[in-house]
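Just the one chain here, laid out as structure tokens, in the form predicted alone.
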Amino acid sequence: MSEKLKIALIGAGNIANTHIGAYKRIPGVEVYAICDIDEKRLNITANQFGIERRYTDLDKMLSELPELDAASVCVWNCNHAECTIKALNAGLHVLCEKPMAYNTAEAIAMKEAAEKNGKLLMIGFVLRFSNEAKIAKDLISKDLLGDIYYAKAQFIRRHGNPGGWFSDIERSGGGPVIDIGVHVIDLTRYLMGLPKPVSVYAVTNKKLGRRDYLKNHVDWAPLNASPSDPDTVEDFATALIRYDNGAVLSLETTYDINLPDNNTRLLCGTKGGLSIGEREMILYNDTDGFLSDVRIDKRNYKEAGDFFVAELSHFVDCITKGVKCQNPAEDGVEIMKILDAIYESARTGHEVVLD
């Protein structure tokens, strides 16, 4: 491996601007090449980073950068899987955004095509790098919340459908569930101690749509949304998720609906609760014989840092330093796992036993 780490970039949208952003910040780092379909939109990113090496074509750049080392995949989810693979077969390493894949079968053929390269492959569980992970994790290792039998994760925005690919399902492969409810069913999993989803019953619908006529603006936008884009998603879905060991979760996610936005976990055991929300962490437990709310103050933590720096970080250290990764493809298989449930569940009208 060269004194440097060489990255290169498979995508040039919103994402990958905060992976480069994130990975100038890395020493020993060198983002050395960047690989979008779009040459315009390849372009603003490369310009705006000063990027020498631009390809529109992966095939052209992976056989003309034999020096690569690793890749940051932040393309469509649509195309994940056929990315992931290509980088991995030219002997990268690959940390690809989430979801994994466009549904599990994908998912399993990247997850093998690292085994067979010898290579890793990390997925983009970004939230498991924030503070509140963090401190999460601190409590529960001091045996704080107890056994951890029930979840719930939320994930609503009031007006929040992206527009662009995001809405198309033909690209996204879903809206809410597969965009933000990913990343909730994967922090509330990850903090429960990874156990494997048993069954999933869900509902899913489209009441209000993409509401383009709003004069207010939605939370973000990728650069190239237009009104004319497909509205073809859910704009709510709500889940049962049932793990091996008993525990169970309880999703609630969103594009668009007449409530407030709300990002709140919340973590129930034999010993405490513990609310994770935007603004505080509150452990609820009993003291002396009595009930108790403990307000965590999260500004002055010694270890907060921007989690995807430490994301990336981390993806470094398990290349250089032979590190064990944090998010190992398996982890993200199985969140696939749940994800294809959740779509199934809601088209039949029928709970979905997985194996």
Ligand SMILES: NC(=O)c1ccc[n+]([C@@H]2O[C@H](COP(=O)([O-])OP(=O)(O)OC[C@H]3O[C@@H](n4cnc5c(N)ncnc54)[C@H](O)[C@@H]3O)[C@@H](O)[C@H]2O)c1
Second form
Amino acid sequence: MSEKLKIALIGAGNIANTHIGAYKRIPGVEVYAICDIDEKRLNITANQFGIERRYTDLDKMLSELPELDAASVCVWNCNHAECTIKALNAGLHVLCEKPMAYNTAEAIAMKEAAEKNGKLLMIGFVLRFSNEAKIAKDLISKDLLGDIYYAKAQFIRRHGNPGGWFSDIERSGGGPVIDIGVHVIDLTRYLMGLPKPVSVYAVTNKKLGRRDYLKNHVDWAPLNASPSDPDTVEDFATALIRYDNGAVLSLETTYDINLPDNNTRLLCGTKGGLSIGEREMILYNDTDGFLSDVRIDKRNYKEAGDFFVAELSHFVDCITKGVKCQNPAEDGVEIMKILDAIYESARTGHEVVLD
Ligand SMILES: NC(=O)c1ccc[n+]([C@@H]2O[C@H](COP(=O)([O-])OP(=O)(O)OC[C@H]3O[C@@H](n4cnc5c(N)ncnc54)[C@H](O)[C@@H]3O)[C@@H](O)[C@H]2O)c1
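Go ahead and give the structure of the form predicted together with this ligand, now that the form predicted alone is out.
Shown next: the complete complex, the earlier chain at its head.
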């Protein structure tokens, strides 16, 4: 392997900017090249970070730069599979952003491409690298929750459809379920010990739409988002996901709703329950016969850090030090099965049973 790990960015949009900023903080890594089908976006990002090798054609980049070691795939969901498989076939290790793919069939093809080429395929479930996840994992490993049999995950945006390709089902594959719900489905499943999903019952709605008429700004908008972009995704979803160990996850996620923003994540076990919030974490249990609420003091947490830097450092360590990947492709496939089942159940009105 070359002296510095040579990374290519595939996609030059918002999250690519975050990846580049994080890679720049990791020793032994060089952001070597960048590719985007949108030349304007490509040049804005490449100029900002001083990246000389820039391409609008992925095949050209991969054939002209055989010295590349790895890539971050940061493109529209509909192109995750194609870009990832091309990079793997060119001999690169790949970190693909969430959701892993547009559907389960694509996710399986990506996993098989990684296996065929003997390369790493890591999925960008960044919340696993959050300080809260580290603390929760630690509490769980010490058996403070006991047998976790219920989780509740809410990722509720009162007004948060980013527009652009995000609201175009052809490019995104769906709305809040596949965009933000995916984060908390994965996080809770990870903390529950990665049980296999066995069935899903879900309802999705499109009641409010993108509400472009509102005067309130929405974050996360792609650079070229315009009111003329299609708005063809759900704005609301609720789902019950059963796992093979008998545990259940209740999910609620929205882009637009007449309720406040809410990021509640709850894990409930036989010995304790845990409320995971960005501001505070509370362990609910009993002490000497009394119900007790233990507030976790996260101030000056010694292992605190930026979750994107932690995620990409892990990707680099997997490649350069042979560290076991914490976010392997197989987890991405399981999550894609859940996402597909949510949409199928919502469409048919019936529970979907998974293999
Ligand atoms: N981990 C997170 O928290 C997080 C946050 C935001 C976005 N994401 C994910 O990152 C991906 C990109 O989202 P974004 O917000 O950066 O969107 P964005 O629109 O800002 O950027 C996407 C870029 O991909 C480019 N692109 C599309 N197809 C391409 C192809 N075949 N080859 C090269 N470039 C191509 C587009 O031209 C665009 O510039 C999505 O999958 C999204 O779900 C993850």
